[in-house]
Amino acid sequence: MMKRWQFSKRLLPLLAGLVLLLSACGREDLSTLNPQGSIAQSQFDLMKLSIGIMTGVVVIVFGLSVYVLVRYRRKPGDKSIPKQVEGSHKLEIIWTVIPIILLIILAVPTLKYVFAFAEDYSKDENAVKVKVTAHQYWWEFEYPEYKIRTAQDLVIPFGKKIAVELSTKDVLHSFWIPSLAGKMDTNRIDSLDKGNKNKMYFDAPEENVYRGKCAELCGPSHAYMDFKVKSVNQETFNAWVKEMQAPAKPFTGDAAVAEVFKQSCLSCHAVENEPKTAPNLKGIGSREAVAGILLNRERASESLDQAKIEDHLRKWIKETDDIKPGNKMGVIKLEDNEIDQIVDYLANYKLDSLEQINNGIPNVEE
């Protein structure tokens, strides 16, 4: 029984040690404590304040009973019964004071800011308005004022607001953006148009490439379910809106693998602006990503590789099972030339408008 609490007394501080190591791990574009939009800077300082207030009633009361221990600890050879006193009211006063006024202090900013992150931009005409419906594994973005889906890129302008409404079309999910906003739930809509339906909004204040997750557990590939923020100038979101909504460009690979093409992928996938049970595939070969989780660029400084586009577009085909569980793309039957046409016309569907931030933004921070 010793030597097993000897060995435990030796571990624990190796436990200890890996738990604050393994704390440090991740990207740090998906940390909050890396804020790079006005709503994630304002819920930063609403963090710090509050750590700052826990810490320092911490500090006081653990100094203080310090304090207590050591100066009135009883000294060799005193066996005496200390003076028996009750307790002080102004003692008394003091510490139920200053909880009170530390809590003021909490709750003045909160509620600022709660009342500040709810406001709804749905109806202001400088906001773009993005209709975000969640999917087992992926996130589809509507933009119903310029009739454009799309799907794991979000395209936005920097320095605007963009007024979202979340919905989900299956389990419950939560869109979060960590160095933009906070985490907001996704509820079901029904075909009545009835339930919950969720808004909030954010902005972003360059051209950068930010990362989103969904913060809500939702199925085997919960933690795979990613999508990205891409904010660009308004010139370039203005030409992404024109090359969206022009008509899709056509297949070129031959024409049986075209019609295989039309049976086996557009049945559930859209080129156009048409609703599907799939994500979207225009400009596919633009997007930061395969399924929302096979990088094509690590970071957004670099440009996107082509030749990542075309192994994680084969290998998504081949291998969707594996790379991401449960979803409800199946695997394909196809044939070796049959993906090879296929790959090539999706990894080259790319959108002029997002040539220039898709060869890397210099000097960006991440």
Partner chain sequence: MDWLTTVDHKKIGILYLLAGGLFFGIGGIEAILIRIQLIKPLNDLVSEQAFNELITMHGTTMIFLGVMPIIFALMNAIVPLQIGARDVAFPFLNSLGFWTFLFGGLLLNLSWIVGDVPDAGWTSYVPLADTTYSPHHGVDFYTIGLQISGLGTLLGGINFLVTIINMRAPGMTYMRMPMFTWAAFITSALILFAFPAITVGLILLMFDRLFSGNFFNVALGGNPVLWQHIFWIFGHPEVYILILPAFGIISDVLSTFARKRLFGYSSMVFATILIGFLGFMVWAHHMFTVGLGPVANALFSIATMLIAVPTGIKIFNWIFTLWGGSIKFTAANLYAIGFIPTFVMGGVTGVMLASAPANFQFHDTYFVVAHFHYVIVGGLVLGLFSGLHFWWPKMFGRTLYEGLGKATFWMFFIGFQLTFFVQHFLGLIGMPRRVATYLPNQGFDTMNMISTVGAIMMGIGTLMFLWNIFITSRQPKNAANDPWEDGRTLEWTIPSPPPEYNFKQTPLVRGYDAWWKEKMDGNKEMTPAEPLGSIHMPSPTILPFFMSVGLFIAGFGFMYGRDPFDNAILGFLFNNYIVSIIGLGITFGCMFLRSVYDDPGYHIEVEELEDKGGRA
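I've shown you the form predicted on its own. Could you give me the structure of the form predicted together with the partner chain?
The following holds one chain only.
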């Protein structure tokens, strides 16, 4: 008995060290091991607990195995027959009961969080409601309270609960922001708004930009279906809402191209808040990425790179099928000067409210 305790005592610092190692892992805007939001934090706590238990189990099994293998190896020429043991009830009970106890230790917080995470904030006045609609291969974010709609960059006020309602327009996708909250599938809702609609909630603690991903195979461009969560302070958020509600910025190029833009682009995209089959373009010049995947900056500590924005827009218009194979846009036939003017308009369609966060957050981890 004494010996076993000694053994576990030596184990404890090992476990502690492991947990420490884990918590330093990965990008803070991406890793589940570097949780930022409260949900991700609880999930991380649960993970730490389970990793602790499992490491214990593994160490015990390894330890026993190594001991047995070293101690009972057959010497060359050994013809002796070991004692044929049938089994041992005492041991059987030990290795039935101990795992059960370990499982109970894991099951209790599991149950607690299962119900905690299922709480419904969609009626809570203090929560910001967002309807997330997934498309092959982009994300639509509608704020029903404010009657606005955006795409790819989910703008939220930090410190508040964000109550999300999820669905998809085509195949299944899954909405995942690793450093803020675990994922939830987007299911199909039929034309009568009937179907398996999912709800979840999360929050972010501070100003930052988090990486979100699609976590359900959804076709060839599944790997490129990234999005970003921009968490800003309440004033910025309010300003942003105002800006989004205001009429769109008029096209800046010449009239002929304006017509082309209207015919070729706005047939699917919107610059106002109406629902369309393609991502809303309002304020696209201040988004984190073009098409969700062509990043305009690597980290939130840098500022958005205007050259990159223009470059990415141009690339996207010209090579959309290479960048996201299978996407619904397809290559649009445009003259070079038309592309120039459209890129110019879009790249400079900025939202002033987001200027500060777009210029880089100084204290974000490198």
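We call the rigid core whatever largest set of C-alpha positions still superposes within 1.5 Å between the two forms. Positions refer to the first chain, counted from 1. Since the model is a prediction, treat every value here as computed from it, not as a measurement.
| Do you see a C-alpha shift of 2 Å or more at Asn337 between these two forms, with the core held fixed? | Not so; Asn337 is displaced by less than 2 Å.
| message | If I superpose the two forms on their rigid core, does the C-alpha of Gly77 end up displaced by 2 Å or more between these two forms? | response | Yes.
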